[in-house]
Amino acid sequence: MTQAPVTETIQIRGLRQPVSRIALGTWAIGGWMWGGPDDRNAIATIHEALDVGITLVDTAPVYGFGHSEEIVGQALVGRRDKVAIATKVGLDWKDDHKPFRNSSPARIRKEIEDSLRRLRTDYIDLYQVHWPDSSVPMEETARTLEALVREGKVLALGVSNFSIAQMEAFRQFAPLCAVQPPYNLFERAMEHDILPYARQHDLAILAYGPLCRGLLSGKMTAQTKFGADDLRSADPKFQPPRFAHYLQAVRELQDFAREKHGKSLLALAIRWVLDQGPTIALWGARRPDQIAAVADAMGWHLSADDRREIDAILARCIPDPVGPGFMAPPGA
């Protein structure tokens, strides 16, 4: 390939250089809740992502209970200086592998060392609190993370799944550079608060789930089934009667993407996220061939008329929309 197709970049405060506006998301690569790992394909997928110009990789300790970070670390040997690593902190688990929130200073100190070891690096570019933990004072969490920045183990701090009030509390004690909410054509709650707040305070938005757990890939049908260990088996969107409503929206969005722009639904879904603001779309791939479609989301934009037509499709097809709240882990 003579020219990398991922050419749009964004600067996250605190990072040494701009990063691609499409990031590789590695939850599925870890295997947990996605049908198990496939390490050979996972490493090949990361390499393919780098080869097409993706320069930000997002992972977390809980993705495969360390396995995703280990795979990312293996894949980046010899290429670490070309990539910004975003990982997370603040989820704990016991032998039963049921995550719970734990943002205590002791947990943070343990997690940073475990993540550095698994990722085979001496610093994390973007370190994000995975979920807010109401059992620990925000000051303790934020000050511990700010100390990691002073120590050079972390370059920039972010939060994930935080409300405005929680971000405001965090910012009293440590600099905040990024926020990671769920965001896609079907899950848009953050437009009412998180998006304007991020614009106001110069926060990069790492939008996770831009394809809504595969629903916006355009490859699902009414006959698509999910195993008991698949996250989507617990997602209300994939249960009747809602599944039929969302699939109808998918069909109409596919027609719109093809007829108006000559694009796939997948490209439309990613472009839509990128056109909303200071956003980065987390592209969750498990195989190298799933990276190729990244190029199709680059180099074009949706007009105001396009966005109005998309909104009309959603309103017509989905009478009872539902958010991603089912994914929230319990407290300690």
Ligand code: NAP
Second form
Amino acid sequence: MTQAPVTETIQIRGLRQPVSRIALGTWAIGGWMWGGPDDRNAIATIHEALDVGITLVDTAPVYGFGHSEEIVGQALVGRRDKVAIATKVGLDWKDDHKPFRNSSPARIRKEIEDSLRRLRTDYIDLYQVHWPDSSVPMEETARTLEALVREGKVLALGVSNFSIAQMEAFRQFAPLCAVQPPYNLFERAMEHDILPYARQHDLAILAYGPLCRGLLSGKMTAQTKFGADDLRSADPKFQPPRFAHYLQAVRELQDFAREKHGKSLLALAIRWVLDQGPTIALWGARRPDQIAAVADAMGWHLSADDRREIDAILARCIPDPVGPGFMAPPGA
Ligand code: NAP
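With the form predicted on its own in hand, show me what the form predicted together with the named molecule looks like.
Shown next: the complete complex, the earlier chain at its head.
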């Protein structure tokens, strides 16, 4: 039997075994903010991901308001022991489906039961606070989560979109094993603080948006349009004049990837994330044909010269970079 292409793994503290350094992100699979769900393709995508060697699936209750977790649960029937599930906690919503932050003990206690039911499992490998909630004392959030670890419902804890100060506060009351910030060639803020902090405290970094919501897939052009129920309609990177700047960077990075390494831009974008530290690239795919491209990101590395050349392209093409702050839900 030939070896599955995704061979690189990383051990997240607390988990039973190492996980693949490419994880499947399932926000788009939930449909919400991505133009609606397509369950058959979603399940086939998860199965294809497992077949190529992906052993970590990231989801969240808010992705499709339960739908993404339900699809992951359905897809993993009979295969649960082959995969680590990372899900999240701490976003709430009412009937209007407008998420807001809520990391109160009562919300956590409700969410864990809902997630376990939807995911058809009796434990979650990695349970991450989705966004910090300053209306709840960190001690209450962290101690409630730590109790879930003691009860065996969760193996390891993580946080997402947290600052260093918020992680320091969390770690006073519960063990922290992973952090999930945005990170890709165009969104690099975490290099300054979270990356060194993660190295220092042995945290795995689940880098979200490694393809920058599709910009780094190489398939977008100035003519690409997004529907009203597509988050990129509100993303400042995809509006003029910045969209043209980012597309120019995409073209130059594409040439660089092809000429220097014989690779696609997509492979370069994922390889770059994996070469930066204790990272996992959270690849957002929703159709099985998107998965095969992971093979191209394995088995090679970028040199220091390559990274300098990439930085020069970014500096030249993008005079006014912007981060992913537009995604933050209310209630900071
Ligand atoms: P992403 O992975 O950077 O990009 C997804 C985009 O890449 C989609 O537009 C998709 O195209 C495209 N794509 C994927 N595979 C492709 C292929 N083989 N060829 C061409 N295009 C391809 O961004 P993301 O989905 O925003 O983020 C990934 C995951 O990170 C999410 O699913 C979620 O698990 C996590 N996340 C977490 C947070 C947080 O706050 N913690 C926030 C955002 C994301 P199509 O549109 O055609 O499918």
